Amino acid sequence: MDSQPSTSAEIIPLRPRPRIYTRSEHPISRKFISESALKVLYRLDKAGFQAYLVGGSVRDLLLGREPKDFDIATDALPEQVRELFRNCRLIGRRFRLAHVQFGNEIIEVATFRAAHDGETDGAAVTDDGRILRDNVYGTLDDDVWRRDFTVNALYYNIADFSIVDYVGGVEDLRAGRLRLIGQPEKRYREDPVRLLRAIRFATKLGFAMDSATLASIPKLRHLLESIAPARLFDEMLKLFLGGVGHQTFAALRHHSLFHCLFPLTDDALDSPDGEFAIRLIACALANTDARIAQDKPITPAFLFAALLWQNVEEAVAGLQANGVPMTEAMQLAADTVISKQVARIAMPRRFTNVTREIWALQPRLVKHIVKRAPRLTEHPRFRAAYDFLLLRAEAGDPVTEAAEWWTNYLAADEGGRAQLLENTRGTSKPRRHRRQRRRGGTANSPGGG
């Protein structure tokens, strides 16, 4: 993300006439749109409803990128959408949405929304400017002003294949500029998660935030403390598992928003071993980005293990200093760190349990190489734990000997493994060294678990 904000601080005027880009004025072709999305668009249009592709898919298609999702906006009510599609279900309380499912693909259909004015019979509920529930329906002219950034407020009309642009989104795309619609402070207060979305989109797109969008972030970041931990978990996945996690981490720290997500980790980054923690996290994120680029599987559990490892190590050291055995110390430390972290981000147990196992296997991989090697390789989390050991070595932790031993062991055939075990018997345990204070480096391990 460009660290310098755009010089444009212009607030978008209210309700200008939209600019219509005809089919000959833009590069979007139906051959790049999901067949499932086209089915929904055409059926809505045939039934007499307005139907527009909207948001990130239009933005990405204009940038020549392959969209991840295809969202649709329409004047049809959710119940009317459900009547048109047997494969549809309605979800959400805060925002009522229709999900039309085709195999593994879900097309999200949202009814146009209008501004809430306090006279909507409870359809919209706000708290100190924050929107808690919002099912006030309107027209396309209303809906555009409810969206967050100009580049996400572009509508592709299936009726004539034109693009409708009320807010200068096409111009902002061309200029590489991320700009909030309306008064930034008001929009951030409506939904503080937009603070994180601003960082995510600016980093993902490589855009610069305009000065008005950027200026309110420092003074409003405390609003994220009021966001439900479950919602922050969803946003955290988008931040770090979007293919540019490494850059996003740096941007979140630069704007002092990382502390809002991982306060324990952020504090650890200022500790004497903070440089190692930064390297470990950077390696893990670079590893994750590489796997996403290669379309390989990933798991948030591996990333959690890296983000919280420094805190766990410090807690283990404190417990051991008081005479607690390693195995028990690791378990207690993991319980303490995870319980504190889930108060901020609701990490599901299916992930935290894997994270615990990755941590618990670390001392076994380092200290019990020979005796339990064959058995350890059969552990369901061995591969993830081994990858994490490689990551630690890459970041400068004194576990290089163990990491190399396991790499050789896994690469050998049955006879080679037996010989390696025999040669290692009776040797001393791996020596402990001070962490290497080196910078940079990218983990070469799979890291996916």
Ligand code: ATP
The other form holds:
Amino acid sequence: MDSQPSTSAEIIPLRPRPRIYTRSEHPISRKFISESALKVLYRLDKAGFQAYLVGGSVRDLLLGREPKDFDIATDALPEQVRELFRNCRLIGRRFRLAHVQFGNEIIEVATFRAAHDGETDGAAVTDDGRILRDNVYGTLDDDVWRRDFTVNALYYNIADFSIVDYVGGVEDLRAGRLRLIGQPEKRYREDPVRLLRAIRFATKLGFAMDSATLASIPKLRHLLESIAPARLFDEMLKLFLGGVGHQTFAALRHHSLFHCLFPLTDDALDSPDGEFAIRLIACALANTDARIAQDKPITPAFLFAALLWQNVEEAVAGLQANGVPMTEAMQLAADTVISKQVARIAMPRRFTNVTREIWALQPRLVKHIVKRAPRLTEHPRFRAAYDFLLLRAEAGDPVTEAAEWWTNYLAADEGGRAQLLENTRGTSKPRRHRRQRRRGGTANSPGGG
Ligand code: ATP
Ligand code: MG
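Mind sharing the form predicted in complex with the named molecule? What's above is the form predicted alone.
Expanding to the full complex; the earlier chain stays at the top.
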């Protein structure tokens, strides 16, 4: 179509030509690409298809970072990809993709897609500009325009090891600039999750948003309310479990996007105890970031516990003031807070159950009724609950004494523990639960952890 003489250039717009960076003009070497991804690329190429590495992996390799995963774009149809690989599954309805599996590693292979423009295919876009379907196949030259940011729209060609850049992505990478492809407002309306992706990539890459990409955010942030809670859960994991969760939290708050994810939490942050809540969340995120850096396991349940703790505490206090006993108050408060929050972010029950247990164990850990200490440590959620207690102490909650007691208890050998239990017996009677005033910020918070 491009090469046909056109009498009406406004109907058939001329397409820009890509800038090609040859192998000697860029630093991506095959030795940084996973063997599995190379296998897929080569096999597609050998079968006569086009095969490109695309998206985050090209971006990260150009930045000298280790890619999280390797995505491939091709002109082979999903069924054709499946025929080439025995270890291949087709997934997705709205968005048919091939997953080629090598041990733990999954290589995602997507067929080039064409953008749905309101003008060319009104049916795929809602009145407010949102994309509903995205399954019309196209060429690389179609595919590039439906990607979000210029730095995410670079293609590494396995046929000649060049990089294909239609959108000035290489220059933006060099300049540390995050820029939406096309008109930002239109692109955000098509898919409001791009608002969150903008914050995520700017933070993770340390890039500055270009002025138009940035300027549309305040006007459009309400669009996030229309995003399905299940999708927001996926997005929340990427935002907070990507290794820079603490900075991402600050950036989301700065751009007033945090409210759409955690409305209850955001309201609590403005309450009289809000400073404590911010410190607790900051400590939890810093803690999670540190664990990710050390390749230690993490769970979103723990973050959920921190994000909503203030709301739970307030609800518990209200119930207790009405004479509801602690255990029951905690359970009721947890039910209320969690059910409100999952209406926004569909955290699966296997996680929210852990969050509840972490909360439910808090009063038991604070009382540390000596007789029950040994049994409590066997609770499957003891460790997480103890970590949460440490976090509260770090953020300035008056639970330092209990936190230290457990730390000593856990560090002691059998004899030491018996001794500790003996010493504590009598001195620690079950105390009445009283809300004490919190101390101000501790030296290493917020975010110093
Ligand atoms: P990460 O390192 O977090 O995986 P990524 O850039 O690979 O970053 P993915 O979410 O894995 O991000 O998506 C892969 C690619 O698909 C992106 O680089 C982008 O080109 C495209 N893409 C993903 N989500 C969208 C979206 N909502 N709108 C447009 N393009 C998108
Ligand atoms: Mg990716």
